[in-house]
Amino acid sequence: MTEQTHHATPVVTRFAPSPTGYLHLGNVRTALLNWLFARRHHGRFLLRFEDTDQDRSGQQYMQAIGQDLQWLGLQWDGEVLFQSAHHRQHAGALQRLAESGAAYRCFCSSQQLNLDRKLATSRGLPPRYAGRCRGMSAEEAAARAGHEPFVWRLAVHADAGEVIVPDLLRGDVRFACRDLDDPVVVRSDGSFTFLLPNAIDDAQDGITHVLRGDDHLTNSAYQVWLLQKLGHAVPQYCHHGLLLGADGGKLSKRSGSASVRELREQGLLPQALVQAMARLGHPNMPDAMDIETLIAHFDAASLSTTAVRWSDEAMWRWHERLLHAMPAAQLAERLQGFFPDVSLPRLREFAALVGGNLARIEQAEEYRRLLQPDAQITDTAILSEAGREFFEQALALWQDGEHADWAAWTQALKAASGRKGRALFMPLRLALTGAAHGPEMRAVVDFLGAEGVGLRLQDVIGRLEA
């Protein structure tokens, strides 16, 4: 199936999280796919908090989710929306459904419901609601409601008829009403479940497309049913395969489900998460690093209908690629927190030197000696093995003025010390950079200059004297 690239009405998608925790990877995928679809079709992407659970919803989570979306570059259009602002519309929709017989009160206890499910299962039937309260008159239901707890259910189950869910990936998904349940839409405490408010909000907000996991496919059937009962337009759905952990199980801390907040604290570049996530279940995405390419080639109809596995390794590989491609001036700004006493111009030179050797920004700490002549050295045993005399020879040859570049200097030192290969070059690399691996040494010498090289050799000689 090929996704339509032109739409009769402007595309409007949404990300509608419950603000009961921090943004995690499953949330990110939902937000990203809806954002990409909207941008691909020059539409609008809305942020709506489903905040009707007042006991669990937190202002701090709303703020954090908004900040994480902006950090990822997933800017929404217009003001932030709140499900709680539509309470009157939710209540009105329920009343209309009840008046038409499409919703009814159910007084069955949890014990009765469990008994009915067990009985159905023992007969080889699906554990659906038995329909005990469905035929109750409105007068009897109203009278019992004054002194008995009850829930509201949708009267979906029927011997005939079907519900058709329009889906970009799967075509028209047909549900026979006899296979559907009478789902609860209002709990006994008077609070709405997910089904009705989510669907009514989509209608109120003019949502044209809903991209979400295939675990919502049956929910969509119920929502299509109630939207049609109320005379609302039905959005186009796209039920893609679920996001699983690296081990194939449900996303968890162990399988890579860190919160976006935690990834930010780890120094992850936001586009690394976006790039890795956009390619999951989307096999034809070009191997480019700019967001414009992701938007231009995003095709919702090409998304995988099967589950996909998350990979922290893939995300961090994108981080490394983006880090290596980052301009030195931009990298220098990120390095200021590690080296607050170093001037920005010097940090730019440092970034240009070591940027290609970093897999993560914090690894720049390993090259602190390039900025501070007395900074730590990773392997002092190699310095000791080379010996004080070797470094004194190296310093003397460097200072004689005849060996002012790396090639001439090391050639002369090779002749004077009798060392060659790793035995010659590794002690010098450690002495000058502090690390066993890193930038090309000609560039290191140019960066340090005559005085910088001399200071670091003198520091090593002093250490070996001690």
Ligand code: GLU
Given for the second form:
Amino acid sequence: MTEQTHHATPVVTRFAPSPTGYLHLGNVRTALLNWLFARRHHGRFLLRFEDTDQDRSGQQYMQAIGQDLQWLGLQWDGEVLFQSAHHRQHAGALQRLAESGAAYRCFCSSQQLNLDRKLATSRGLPPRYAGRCRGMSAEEAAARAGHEPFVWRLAVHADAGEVIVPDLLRGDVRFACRDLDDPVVVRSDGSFTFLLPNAIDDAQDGITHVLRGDDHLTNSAYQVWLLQKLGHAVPQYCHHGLLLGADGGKLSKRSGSASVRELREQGLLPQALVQAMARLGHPNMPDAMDIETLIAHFDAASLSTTAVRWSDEAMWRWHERLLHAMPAAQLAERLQGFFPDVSLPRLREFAALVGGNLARIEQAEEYRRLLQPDAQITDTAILSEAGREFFEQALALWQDGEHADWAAWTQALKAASGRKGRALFMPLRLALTGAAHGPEMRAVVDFLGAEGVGLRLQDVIGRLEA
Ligand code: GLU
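One more: the block was the form predicted on its own; return the form predicted in complex with ligand GLU.
Every component of the complex follows; first up is the chain already shown.
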């Protein structure tokens, strides 16, 4: 199928998390796909908390999810919506379904249902509801409801015909009603299950497109059925393949970083997560680092229907690429936390010097000596091996007025010390930068200036025995 670029009605998508925990990678994918789709079609992207599970819905999770979405740059349009605010509409919808016979009370005990399921399975039949309460008269049901626990079910199975789920990836997915069950929409404690409020809210909020994992395909059949019974418009669905962990199993802490919070605490650049995620199951995304390219080339109709695997490594590779491309002024701001005593202009120069050598921002610590003449040196064995005399020669030549330039200095030092290649350069690199690898030495010397180089050599001399 090809996706239509111009929609007659403006596109409205939503991200509808149940606020029972922090944002995890599975959520990020759902949110991102719906956000990209809305942005691609100049539509709206809504945030709706499905907070009807009052016990587990924490205020702190809603706040955290909102913050994490904003951190990722997935800004929603308009006010945040709350499913709990629509309780009256949900109850009204159930009442209308009940009045038309599309929903009914079921009084079967869980023991009874278990027994039915076992019986069906032993006969090689799907473990569906046996339909015992389906035909009960309204009078009998009303009378029993006064003193017996019950749930509400949708009368789908015995309905004639079929349900058609319009899917962007699969075309019309047809379900014969007789192959479907009578799903529970209200539990015995009176609370709604996911099916009805989710569908009613989509109708209420004017959702035109629902992009979600293909584990929801059967749910969609029930939701289309009930929306049609109530005369509501049915959204266009897009059931994409699921996101799996790196090991091909369910996403978990071990197979892929679990929460956005943790990644954020690890210093991840949000765009790295966005880039890595947007490309999963979406072939032909051009290799560019800006969000505009992702939006312009996002094509929901090309999303993979097979499961995709998460890769932390791919995400961190994006992080490194983005870091290398980051303007020095921006990197400098992020480095302020590591070097609070260094002025911003100096940090900018530092960022320009070492930026290309960082895979993670915190690796800038390894080059602390560039900012602080007596900071730690990683490999003191190399310094000792070169010996104090070598550094004394180096300092003397540096300060003699003729050799304060990398090429002239190292040439003179080579002649004076008899060292060459790595044996000549590595002790100097360590003395000046503190690390055994890093930016070009010519640039290091320029950055430090005559005095800066001298101070660092003096510090090393002081550390080595005569
Ligand atoms: N609250 C549901 C969930 O978190 C929403 C599913 C959907 O996208 O419709 O799974």
